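Here's a solo chain for you in C-alpha cells, the form predicted on its own.
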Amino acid sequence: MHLDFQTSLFDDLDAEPGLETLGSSVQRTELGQGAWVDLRPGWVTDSDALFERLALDVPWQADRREMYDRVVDVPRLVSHFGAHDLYPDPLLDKAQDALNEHYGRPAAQVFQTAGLCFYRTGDDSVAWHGDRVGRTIDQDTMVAIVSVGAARTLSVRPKPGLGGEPGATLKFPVGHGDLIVMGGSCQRTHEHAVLKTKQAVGPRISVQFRPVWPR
C-alpha cells in the first residue's frame, strides 16, 4: 500500500512509538445528561510510525452494508480484534492496559476489544450514530479512540427526543496520537460522527477500544 500523508513536525518515523501519561493531563468536557468526553492530546508519541505500521500490517477489509433497499460500500476500511485476538501492534496492548488502569476497570466497562477504521481521504466517513455497545442495555459505558495519521474532526451532539436541551455540536479535531474517550451516558444520550469533508486532508486511522457487552 502506498502511503502519502503529512507527518507531524514533532514525529520521527524511525523512532519507537510510546505513550505519555494520563492522570491530570486528561481534559474532561461535561456534556449533560450524565455524558462526558475526555481528551488527551498527543498521548501517543512518534505516532506517525504507528500509523505507518498499522496502515501496512493490519488486514483491512472493505465492508458492504444494507441501507434501506440497497447494499452500499462502507466509506472506510475496517478491521476488528476481539477479546482473545492478538492485536496487530504491541503498543495497542499497552494502550489498552493504560486506559484500564486510568479508568479503574469499572464493572462491565473494562476495555477488551479494538476496532480499527482507516479513513483514506475526506470522502471516507462515519455517519451520526451511538455505538451499539451502549444501546443494548440501559447502563453507562466507555469508548476510547486513539487517532493516528492526519487529524479529522469527531463531532458530538445530543440525540433528539431524549428530554435534554438540544445543544450545539461539539467538534474535536483528533489525529497524530490524540486520545478521546466518550463515557457515562454518551452512547445513549448523544451521537457522534466523522463527516465527509471537501478539504484536503490526509489519511487517518482510529483505534476504538471497547468493553464486551452481552448481546
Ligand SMILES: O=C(O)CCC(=O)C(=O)O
Contents of the next structure:
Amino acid sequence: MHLDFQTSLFDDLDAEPGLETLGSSVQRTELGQGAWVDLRPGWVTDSDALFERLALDVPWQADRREMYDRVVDVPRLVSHFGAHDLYPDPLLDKAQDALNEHYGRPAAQVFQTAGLCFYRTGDDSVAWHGDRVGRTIDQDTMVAIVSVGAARTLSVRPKPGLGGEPGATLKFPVGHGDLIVMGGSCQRTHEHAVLKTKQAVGPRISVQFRPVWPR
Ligand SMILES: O=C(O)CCC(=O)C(=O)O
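Next up, the form predicted together with this ligand in place of the form predicted on its own?
What follows is the entire complex, opening with the chain shown before.
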C-alpha cells in the first residue's frame, strides 16, 4: 500500500529511536471503579524516526467491517502481530520487554501481541469501545499504547450505565513517543476512543500491546 506522508514534518529521521526509563516517571490517574490510566510522556526517544520506520515497513491493511446492514471502511489502517509473529521493528520487542518488566505481569497476562493503528488525518478514528481483552475475561487486565507521530486525543469515560459521572470524559493527548497504559478494570468499566477532529492534525501511529486472552 502506498502511503503519502510528509517526512519534512519531522526532523532527525536517521536517529536511532530508544526508550527512556519507566519507574517513577510513570504518572497514574485513578478513574474509579478499580480502573486507572498510567502516562509516561516521551517514553520513546527520537520517536519521529520510529514513526517513519513503522509507516514504511508495516504491512498496513485497509479493513472493511459490517455495520448494521452495510459494509463500511474502517477509518484507519491496521496491522496485527500475534504472539508468535515477528514484530516489524526491534524497538517494539524492547518496549514490550520493558513493559513486562515494569508491570511484573503474571504468566497468563504478559504483553505478547501488538496491534497497530495508522491515523492518516483527523478523519481517521476509533469509536468508543472497551477492548475485547478485558470484556471476555472478568479479571483486571492492561493494554499499553505507544504513540508516535502527531498527537491525537485518547478519550476515556465510564461506560454508560456503570456509574461514574455522566460526561466525565478524561482526555489524554498522546503522540511523539508517549506511553499510556489502561489498567485495572478499565476495559470492563470504562470505554475509550480516538474521535475524529476537524483540526489540521498530522499522522499518528499507535502500537497497542496486549496479553493473549480467551475468546
Ligand atoms: O490508537 C489508540 O490509541 C487506541 C486504539 C484502540 O483503542 C484500539 O485499537 O482498540
